[in-house]
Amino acid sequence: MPEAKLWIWGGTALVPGAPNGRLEDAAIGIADGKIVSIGKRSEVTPAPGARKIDTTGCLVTPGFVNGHTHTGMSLLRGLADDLPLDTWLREVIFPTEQKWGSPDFVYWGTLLACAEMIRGGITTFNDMYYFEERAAQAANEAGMRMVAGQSLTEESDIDGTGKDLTGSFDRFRESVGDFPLVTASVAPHAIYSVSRENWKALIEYSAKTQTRIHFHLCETRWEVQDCQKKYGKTPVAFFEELGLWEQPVTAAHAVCLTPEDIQILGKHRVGISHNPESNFKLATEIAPVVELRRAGARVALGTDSTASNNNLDLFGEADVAAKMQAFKYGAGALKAQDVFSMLTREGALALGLEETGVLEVGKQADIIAIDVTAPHAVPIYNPYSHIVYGAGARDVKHSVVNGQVLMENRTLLTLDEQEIVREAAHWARRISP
């Protein structure tokens, strides 16, 4: 076993197998990007010169997984609020993207998103947008783990992906091959924005290359009704007929589902990203998360984009998700520890990532420390409840991804935050209607 060069030193670590899932006065050793040791500080002697990140007074947890984002859209934050989804998308977002969408737009939008996500404890994100190779470049510079989805929307094919489907995705996968923390995916927008013929081609491509597919599923009642009108079945049944669920898939939203749909998704252990604040804001419905998990689906929490949600705060999503499910199914139907799993281990599995999401020897060292010394954090009887119902992004003190320290004592170490904010303000002045 390699000798640890970095130690997460002190605090209470949320570790599987420990009594009540907690290890007090923890020491976590990291080498070559992985966790190599977990124990108590009194039981270890770090090598001379090893770096220590002081996490005294913190909860130490796996980094959070953002199951569904469009990070390039961060430059459109707040541009089109208080509109129903179809109006928001077709009358504002698509035309704005046609006018302003470019590689630089995506690069700076993604850097802005990475700064916000690191500050909020997110270490991994599942993205979908145009010019996605520039988003992957930004994530690589930030040091974040990413599933990068090259998007296809026939109605708004900004970067020309639809003109050469297979070639575009081959070139995209090659372009991100040098980024060690980036996994390529294909990201057709939705059933109503991609033709049946292209869906068939994408499913064949996924089967051939074992590339994950990331897309929007059953986000609105209109989407389901439109599919039933065209094809005589729900989107879930339509995709089952095409063989989509035999491939690695992460489906965003999954709000408007029949009991039969839920059983299909569960049977195939499909990854689902639940995005509660976006669903609420765009006036859709409450996703059947409790039933999906019970059926066998793996459910992550996602923020969606800042254009439809206005922030990338998974603490807020966790709080809303738990309360929405209590409203739908009854108090305690989705417990705080379940939601914590969706933020971490289950969220990673929903993206097809086995190597992260849990504090365990041999796993990737994606770790955050949450300060619990402020008045709103005292007392803590249950750390999982505090994370879901009491903590916030402002409480994240340190962030480590793949053994690299991205934030220490609330200071970003891999990004020039001031430059990013200046560039974002410059884009806003250009875009402002």
Given for the second form:
Number of protein chains: 2
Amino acid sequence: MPEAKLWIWGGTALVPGAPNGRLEDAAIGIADGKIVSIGKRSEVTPAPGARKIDTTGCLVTPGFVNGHTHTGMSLLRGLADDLPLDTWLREVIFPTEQKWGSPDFVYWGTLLACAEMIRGGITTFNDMYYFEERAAQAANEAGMRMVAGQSLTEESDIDGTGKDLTGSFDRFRESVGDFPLVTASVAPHAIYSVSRENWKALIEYSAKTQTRIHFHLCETRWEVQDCQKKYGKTPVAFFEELGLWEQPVTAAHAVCLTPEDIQILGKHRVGISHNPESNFKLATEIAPVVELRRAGARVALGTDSTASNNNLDLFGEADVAAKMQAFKYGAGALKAQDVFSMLTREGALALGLEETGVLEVGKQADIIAIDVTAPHAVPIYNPYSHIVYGAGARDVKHSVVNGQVLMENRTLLTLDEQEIVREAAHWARRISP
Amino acid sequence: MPEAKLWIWGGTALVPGAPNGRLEDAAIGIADGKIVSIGKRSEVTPAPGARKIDTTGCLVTPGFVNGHTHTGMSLLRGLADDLPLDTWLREVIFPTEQKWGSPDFVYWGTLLACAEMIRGGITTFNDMYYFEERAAQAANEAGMRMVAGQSLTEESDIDGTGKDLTGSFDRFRESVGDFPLVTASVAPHAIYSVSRENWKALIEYSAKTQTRIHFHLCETRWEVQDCQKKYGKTPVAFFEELGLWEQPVTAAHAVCLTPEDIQILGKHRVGISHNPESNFKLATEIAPVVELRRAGARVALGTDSTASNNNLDLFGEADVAAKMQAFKYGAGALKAQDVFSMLTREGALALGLEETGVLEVGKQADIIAIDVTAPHAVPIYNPYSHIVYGAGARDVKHSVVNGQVLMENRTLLTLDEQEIVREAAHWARRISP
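Now that we've seen the form predicted on its own, could you pull up the form predicted in complex with another copy of the chain?
Everything in the complex follows now, all chains and molecules, and the chain you saw is the first one.
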């Protein structure tokens, strides 16, 4: 192992295998973007000149994984609230995107989203939008890990991806190839917004290039009924016939499912992003997360976009996710420690990222420190419970991704936050209805 | 009007009657605990020596009202999670309270709660617990506005209130009489934990002394069924017969109601505290808030205790409340502006406090400033929507109660926060199972 150049120094680290999963007075050594040692602070002597991030008074955990978002929409945060999905999409979002959607809109929106996400403990995100190469550029500047999904919505094909499907995706994959923490995916919007022919072409493309597919699945009852009418089967069964589940897939939402659907998704260990606040606000249903996980699916938590959900706060999603499942299946159906896993390791696996999401020697150094000295964090009888039910995005004090410090003591080190906020406000003044 | 000694200086104030409910570049003058002027900063000249709180970059709003909590339980934050209500109460909470509950336990727990609540924008809270005079003492030291409810649970009568009912309440009322911002209430736990005779005695006591009654109503399906079995009617009908609804009442939860129950509560304009996260986590049902408000009830939002809900964050409650009602009644059923009203003016009225909860000349100066310069607050197309769906407790920058500054630039001015956190951690080490 190379000698650590950076140390996460102090605090309580949540480490698999430690007694109660907790390592007190922790010291985590980092080199070349990876965790090279995990131990007690009292038992290591950092090399002279090694940098230390002071994490005393903190819980040290893997960075959070945002399983589904559209960061390019961040400039539309809260543009229209309290509307049903269909009205919201067709009367507000689509027309606004048609008018304002552009590469620069996406770039600045994603920078804004990265600033918010880093501040909230998110180190990896799974994105889907137009002009996605500009979103990837923003993530690269921020130093975040990203699965970047170039989107296709046939009725609203802003960037022209649909005109030359495989050519567009080839160009997109090439354009993000130089960003070391970005993985490209293809992101057809949904079953109802992409034709059967294009779905087939995309699945073939995915098989040929081993590119992950990220899309919206069974978000509403309407979507399922529409598919039944058109294809005579549920979306999950439809996609099974097309061979989609044989490919690497992250399906967002997965709310309205039959027991057979759940078995199919579980059997293929499909990655799911559960986005409880978005589902809740758009008044769909409660996703069968407990059953999906039991069947074998890997479930991440996602914020969806700020246009539907207003913030990119996974602490809020975690809290609501646990409570929603309690509401559906009974208290304790999805325990705090399970939700923590969905925020971190299971979330990473749902995105196909095997090398992150856990504090383990050899894994990527994607680490956050959550301050637990404020009154709302005292006492802590159980750290998992505190993270899921008690803590908030502003409690995150430090963030490291791939061994690079992105935030120290609440100050962003890779982004010019003031410039980003200024630019976002400037866009908003023009967009404002 | 007396000349203002304190100014809330700058920012966007949410003021009824202003265009879109917003006053930009606001200046709010305060004297003798009250708001004495509201206008634009450019149009007033503060007297020499007047103190200014710089609220540029903030939304300025009435302080939030916490409609239902048990602050004395704060030392049990997250002691046991993911359990059904009955198991949680009888196997964990009651025995722990029996062992540890004491006047000092309540005092330190409430100080901890006050520190957290001030930091989260809460200026008024409706409390219910044992040894409540010590909770009132803590609130008085913190400078918070409080309705203090001395509790009675017959099977767990820790402080002996049940042994001499009216005498205990007389002594309690006298003991908090010197705290200018504290109003005393009587707080029988629930229909199933207080006998019919004691309910009758308490209602009589309330009628005689005009003391508000604060209790848990229809929190679970079990409670309703148990009442049906014992008394042959719903709790709401049972209490109607006893004349409870003629008295000043704040009923917490009000989840499992019949249409007739809703009409009764509405007709009497009963104050309700809706506690969505607590209901959700304990896997009860979704309260019919939309119908209750339509029928005429006044509905506050409450956090419940940190033992069930882990934090005292009304931003989280607001977010979940809006989404829960959307889920029950359809998107937009409870709009962000309605939720904001429940957080402030309607919340105050639900507690019988006519003089707070709104930025209006002559009203009590209970005011907070919410920072909106961080990335997650940009853009803001609608401030109500941002407060309900986007903001978090740590965004609150300043807090004023009754004209006294309790927090300036995130620093608490009335409490020794470090001492409180230290004491709380000390208690936790002893309590820890």
